[in-house]
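What follows is a single chain, given as structure tokens, in the form predicted alone.
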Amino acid sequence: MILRRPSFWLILILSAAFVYLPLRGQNVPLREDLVLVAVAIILSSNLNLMIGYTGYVNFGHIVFYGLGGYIGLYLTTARGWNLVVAALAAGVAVSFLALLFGVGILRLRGAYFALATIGVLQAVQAFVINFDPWGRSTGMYMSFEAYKSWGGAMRALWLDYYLVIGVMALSLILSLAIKISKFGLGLFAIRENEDAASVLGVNTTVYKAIVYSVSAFLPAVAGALMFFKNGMIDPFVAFEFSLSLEGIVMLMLGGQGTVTGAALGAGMYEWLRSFLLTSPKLSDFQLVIAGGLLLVVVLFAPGGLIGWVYRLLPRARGVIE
């Protein structure tokens, strides 16, 4: 039962800390830093469902976040929908699209699947660039009128922050729930040997399609919330390929296949990324350092930071999952 798992309570403590810390003195800079960490955790933990649990490397995971942002912002601005309803609708719509994409590309394996995910990302970006209702290449912008129903822009940004933290908590809980379930065991079987899993009765086609669709839902919801917060979206920001690469670095750094590792790697990498972007001398080397970090992890610590902890403290497996 998930309530008996120490990791579940660690997730709640982490989420409570994210809620409480910015409230002390209404610390807006800290809120802005933490919301970026929360989004990184959302993307990393849901990417973990494919890479860590199933063994399928998805280079186009950011497409779910971008599509969710577009659908959510369109519904809130052009259609006047409530933000929460629009974000949930975006999540459902993107999950359905992911299911359609998955039926086609999940027949591929290894490098062929990875390349196909890049193709999906580029195809969706090209479609959006030429899609009139979404502003084509200039994107969409939101007027301050949209914040009135939330009591003004300042209050809306705080409420949006709390919603993002809620999505972060749900992402980690979902990852834990799948990991300890029978469905999760089927995914791990696919990761270890897909042919053997099929022989043993795992419907690999259905399992992969479901987890691919599930991994799209919460990133899409987060995209809707974040681009509402930003007040604008364009196809080059929404579908930035480097963000997908950074998601893989986060996951490998913390430890793929682990709930805590996805969160830890995302937090550490987002801190490093913020440091590099604000450094006059190192800002241009962000992706170079990220690539070097990934190489070091793969060569010397393939289990990531959590794998290193497991080797030092074997009993930690019962507490940190």
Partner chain sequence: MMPLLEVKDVSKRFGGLLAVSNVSFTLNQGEILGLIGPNGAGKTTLFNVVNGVFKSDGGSINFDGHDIAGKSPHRVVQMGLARTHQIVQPLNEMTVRDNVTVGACFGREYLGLNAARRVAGDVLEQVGMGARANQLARSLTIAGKKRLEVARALAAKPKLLLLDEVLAGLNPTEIAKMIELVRSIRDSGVSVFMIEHLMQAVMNLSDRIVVLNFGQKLAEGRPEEVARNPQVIEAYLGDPNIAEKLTEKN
Contents of the next structure:
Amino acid sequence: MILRRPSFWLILILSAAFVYLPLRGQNVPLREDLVLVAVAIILSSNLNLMIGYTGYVNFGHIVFYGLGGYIGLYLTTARGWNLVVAALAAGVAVSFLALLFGVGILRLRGAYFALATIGVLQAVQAFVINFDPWGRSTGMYMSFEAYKSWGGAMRALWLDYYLVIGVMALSLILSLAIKISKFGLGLFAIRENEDAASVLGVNTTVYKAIVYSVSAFLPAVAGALMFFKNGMIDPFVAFEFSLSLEGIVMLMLGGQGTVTGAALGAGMYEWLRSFLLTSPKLSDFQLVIAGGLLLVVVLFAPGGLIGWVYRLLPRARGVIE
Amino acid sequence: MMPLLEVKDVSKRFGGLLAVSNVSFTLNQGEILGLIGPNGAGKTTLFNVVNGVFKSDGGSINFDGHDIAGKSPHRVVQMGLARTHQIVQPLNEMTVRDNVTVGACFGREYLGLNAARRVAGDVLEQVGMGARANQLARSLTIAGKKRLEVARALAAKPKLLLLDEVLAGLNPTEIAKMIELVRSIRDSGVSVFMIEHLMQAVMNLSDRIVVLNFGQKLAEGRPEEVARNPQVIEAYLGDPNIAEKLTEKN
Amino acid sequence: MIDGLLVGSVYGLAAMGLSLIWGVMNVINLTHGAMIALGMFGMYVLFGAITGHPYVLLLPEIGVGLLLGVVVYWVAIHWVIGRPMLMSLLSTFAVNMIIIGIGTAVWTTSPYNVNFNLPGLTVGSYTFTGNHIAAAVAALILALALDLFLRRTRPGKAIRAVSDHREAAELMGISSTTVLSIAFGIGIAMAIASGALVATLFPFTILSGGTYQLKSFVVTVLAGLGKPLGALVAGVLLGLLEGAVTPFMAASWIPLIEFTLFVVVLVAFPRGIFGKVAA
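May I ask for the structure of the form predicted together with its partner chain now, the form predicted alone having been displayed?
So here's everything in the complex, that chain up top.
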């Protein structure tokens, strides 16, 4: 039962902190910092389902976020839909598309799959650049009118923030729930040895399709919420390849395959990034430092931070998931 | 009584190579059927065709009254036909218990996680690996990994267990223990189809034997008959008196 | 169209390095784009400073490429060779980030240009840009040189032996580590050379390498791994495809066509269109 896991309560406490902290004194700058961390956590924990649990490296993960943003913004702006409904619809639509694409590309293994995900990301971006109803390369803007139904821009942004935190909590709870379920066990078996898993009775084709599709849902919802907050979207901010890769770096840093690792890695990376950006000398070298960090982790600590903790304290495996 | 497994005229071709050629045999409920032959005879390929890893190019495979030719491996194991691999395939970063739990979760009974864990515990006791339940699979010795492979397959509650060279790479003590295990598996009601090179084990364990050479069946029958078959002697055994020699000792 | 053929041979050259490394050591070199960019800037820096003949500069650039490749091999590849492919993807990507980061700090993201113009060739009513012809010729020469090296020389055969079966090669007395590092060096050298050539064709920024890296992936997947000449042919085909499509639709459609083609070919032909069954 998930309620018995300490991690579940930690997730709730973390989410409560995210909600409460900026609320004191209506601290907008803090809220803006925290929302970025929250998005990072959403992306890395859903990506973890593919990379950490199933062993399939998705290099194009950000495509779910970007598409969710586009669909969400389109539905709220051009169609006047309510944000929550639009965000959910975006999630469903993108998951469905992921299922369709997944059936094709999940036949590929290892690096071929990774490359295919890059191809899908780039193809979607190229498509949106040519797609008229979505503004082609200029993108779409949202007028302030859209915030009216929420009681004005300020209120809308706070409510939007809470929704994002909700999605973050859901992402973490989802990863935990899958990890302790039979479905998760099947995914781990696929990760360890896909052919053996199949011989043991795991329907690998279906399992992979499901997890790929599921891993798309919450990022798409988050995309819809975030771009609503930003009020605009274009194919370059929506489908930035480096964001996809940052997701992977975060996961490796924190420890792929664990729920805590995904969250920690996201948090650490965002902290590092904000630190680098504010230091005038170092901001140019942001990429260099991130790259160096990734190299060190890959060469010396491929299990990330949590992997290192597991090696120090094997008993921690049961507690920190 | 109807045979548990009935293979008729099964072939498998890889490009220009005919790895398995019109092979037919039966396996009866409750028996241990041995599969022997020189290297490259097509034994593992035959296993792969029976359990669905490869699609056969013709012929029929009937298991427990169902036609299983062409079914994918995960469907086959859920119908009660489990197998081990010649080169062990442990799920390395998972514990021994989790490895076996996978077998129980996705096997014939398709159990939920908690029930599967209990079955896994029982199976581990049955094969004598209870003490290692929390070890990571990759830390086991080769004998341990072979035993894990068998435990995993057993956890699927199969009616028929395909063992692919389960004795290879083991020392004499480990071999003796494994032979005991195979016997106890049969005694618990699971039929066994085993590929083996160790002639002493095959001759003593098997109720009947099938011999393959160059993808074709050379002989099928009781160990003594097969061992006296001149074609089998020429192709594989070498020694015409091997049957007496081996069955004498044990 | 012919122009597409010419530019395509540079695509092919770019892809050859990627294909070689992938085929020999099963590593997808994500520093490829950064190396192409370095090749571009190398040409920019050396041109004018040393000589007015850019094609001569190919030689020192290739030399530097070989050295750089060996260094990167020892830093990022050697330690992760046995491990799952994700590791080498990430380690090469990390090196890529480092190089691009340093490059951005030095050169920013502004466009650069190599001011060099060969007189063109006019045949009938078509004028072919001199630079394009020269680049294509250079690409072809380098491609053939690589092919000859792999097939006729001892080091080349050692490389092919290691890529076929590493253990067997070692048993024959070939030091696979040395061979792998040289192969990687050659792959990088090809990337740098192609970057140098591109610099003579189009304006570029530190980020331009990325576009060519993606095209290299498309080409490599079309051709199948480890077949340098196949990569050249596939590169030319890609160039032709681009040339054929451009008059009919806006340039913005080209990436869409290329990437869709990429994904389709990956799924339908896992060994590449020219690839054989044995990987």
